[in-house]
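In structure tokens, one chain follows: the form predicted on its own.
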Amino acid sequence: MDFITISGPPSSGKTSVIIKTIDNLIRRGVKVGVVKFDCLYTDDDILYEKIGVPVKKGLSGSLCPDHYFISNVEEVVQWGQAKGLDLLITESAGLCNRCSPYVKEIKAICVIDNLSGINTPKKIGPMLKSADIVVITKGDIVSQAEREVFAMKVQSVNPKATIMHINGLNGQGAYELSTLIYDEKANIKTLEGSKLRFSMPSALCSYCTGETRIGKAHQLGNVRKIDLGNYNAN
């Protein structure tokens, strides 16, 4: 079986993108499922759902959704060999756009749009500077110079990365994505013992185990504060 993470700012296109590259591979007789990551709510499912494709959710709660799906991906993986599928694909919304949800030897594809800002490529980052492939979406909204700067953009902050444009809507560019995803030699049984191309956010204070309370005598653990110069705090 293959394995491969997808990720990406919500609402950048990633189940579109996914849905449209999926159409492509089952007309080659590749069977794919899928795994969405969130945090509080998806109906995704039932677009894959819809398409006949198998697929589970996870909802992460009060859990970042990256430090969840890095916690059940061996289980994850599991299931798709149970299921007996030769690609197995992972969705994961990095919502604070440092997560990094990518693990050694095993694709990486983050999903960024055109709308999001030209400057929105600096402000992502290991889901963006160490994946793969990145996808560009909403291309067909802004005009060709608005394109090509944001893929330079792009491309700036992750020169190795092959960088593609899909149409989420009419599935322009999908193709050439599921040739690149899949690869009918893999054979991943597991997960276990592998490593993270990126470690995860340090994070764990006060506020992480369910304090609400503000001030500093509420905040313990690991507690960084913004460098404000001198002043008079009278």
Given for the second form:
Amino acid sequence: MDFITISGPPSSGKTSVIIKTIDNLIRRGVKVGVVKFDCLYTDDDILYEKIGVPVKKGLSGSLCPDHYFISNVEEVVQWGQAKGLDLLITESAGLCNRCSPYVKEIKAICVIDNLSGINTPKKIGPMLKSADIVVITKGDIVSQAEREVFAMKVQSVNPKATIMHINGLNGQGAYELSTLIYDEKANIKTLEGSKLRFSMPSALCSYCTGETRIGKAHQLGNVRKIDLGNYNAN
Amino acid sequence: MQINFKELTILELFNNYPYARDFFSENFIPIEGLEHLTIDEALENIDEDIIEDRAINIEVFKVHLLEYIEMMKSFYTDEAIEAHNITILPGFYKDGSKENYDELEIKSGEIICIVGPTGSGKSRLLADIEWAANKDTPTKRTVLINGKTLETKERFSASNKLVAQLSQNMNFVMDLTVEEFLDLHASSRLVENKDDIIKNIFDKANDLAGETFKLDTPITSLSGGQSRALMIADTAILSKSPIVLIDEIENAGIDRKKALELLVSEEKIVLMSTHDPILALMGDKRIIINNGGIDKIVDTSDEERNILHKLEKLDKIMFNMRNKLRYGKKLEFEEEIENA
Ligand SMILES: Nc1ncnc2c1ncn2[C@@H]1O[C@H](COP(=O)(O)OP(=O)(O)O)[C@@H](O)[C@H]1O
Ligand SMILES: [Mg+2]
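Okay, that one was the form predicted on its own. Can I see the form predicted in complex with its partner chain too?
The next block holds the full complex; its first chain is the one shown before.
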């Protein structure tokens, strides 16, 4: 079984891109399954069911979604194998720009869109910077020049990535993506012992563990204060 | 390229590759005060907290730095990929039968129209060209650039550069004036004579647009016609891509003839999927698509060009009528016909 992780900011077009790509894989007889990770809510699983692929979803609830992802990825890989998949895809919403769910030696794809603003590539951390393939969506509704500038900004924070423009609506480019992401020779059985590409923040503060009260008295562990400079009350 | 991280100092790096400085700041790596150290030493000297806070991975950064310098060098030295001609070799219709032509060669400066019913495969043909298909798309066509297939790596890195696209749905989304926008695009392309280029695009765009706009007009408030005029002038003059794909850009509110002339004068190869007879007849050839395959390739004949003149007259009549309507005048058909 081959395995790829797909990640990207909310609403960047991950699900549309994956569905159009799966269409092409199914036509070539590849058995694909998806596990969708999200935070509080998702109904993307229904969209995957509609195209007839095995799908599971995981909601992280009160946990950091990327921490939740990595704590469960081995189970997900085992599920994929039990289902007899040729290709397992995980989709996760990158909610925090500090974390990313990419694992060393597992293909990592980041989906971002042309409408997100030209400073976005710089702001997105490891999720963009350590991806192997960056898919840029919504290029059909912005000008050629804006597309070129945006791609250039992506390239300058991740010069190694293959950049692909995909139209999530009509699927233009999805065929080409499907040829890049699936390697029929890949034989991934377990992630036991594999490593994250990027360490997640180690800090833990009172609020991580359920504290709701505001004020110094309740703040334990890793506390960092905002620097507002010197100022006088007036 | 020889960049020895153990020997080269940051200062020497920046002197040799000025753009490397931006790469440090884009990646939030604080290098001030460490410039006299070798690259390795400087990177080892960065505070652990900063590394954790800013999600820096030094090993990845080093690999990316080399890649970035390589990339920027190629931006400066590479001329655009040149595509003097593209050749399309036959593949298969949707029903699996072979397409019925030997080969189709398109040269720079040519305008090719693609016609056919919805769902027949026009966009697929444009995509085959965009990705330089090598028997590995649903049509199994082969597309040669200057007589050669591209390597996988070339195809996917070149895909950004080989083809520029224009379509009806495109809009400007950035919060910039026309001038700032052109400046941004010109800067990202690292062109030398930036001011001349900006002026040139601005003039050409105004020439194409019915209603004129200014350098300080916000791009998002341009009308549909003005936007497309600016997009076309910008693509013709500033885009590196030698091939321009136009997907259904009818009723553009611009001088379509001049727009095509501008693209062609910049030695672009223009492929245009359209149902507009005026546009279709402006092409040198048209490709007729049916059931996923290229059914026929027709040269625009002299008789057809004669019709083009008549159609242009009709178009002018419609244009004048629209203007009269807009300014509250009475519409009279006979008078318009005589004036045209
Ligand atoms: N020769 C072909 N073989 C198989 N599928 C094809 C072929 N040509 C086109 N298709 C598929 O048919 C669908 C419709 O084609 P499209 O190019 O979008 O049509 P149009 O742009 O003319 O409306 C697409 O999914 C495309 O991939
Ligand atoms: Mg189409």
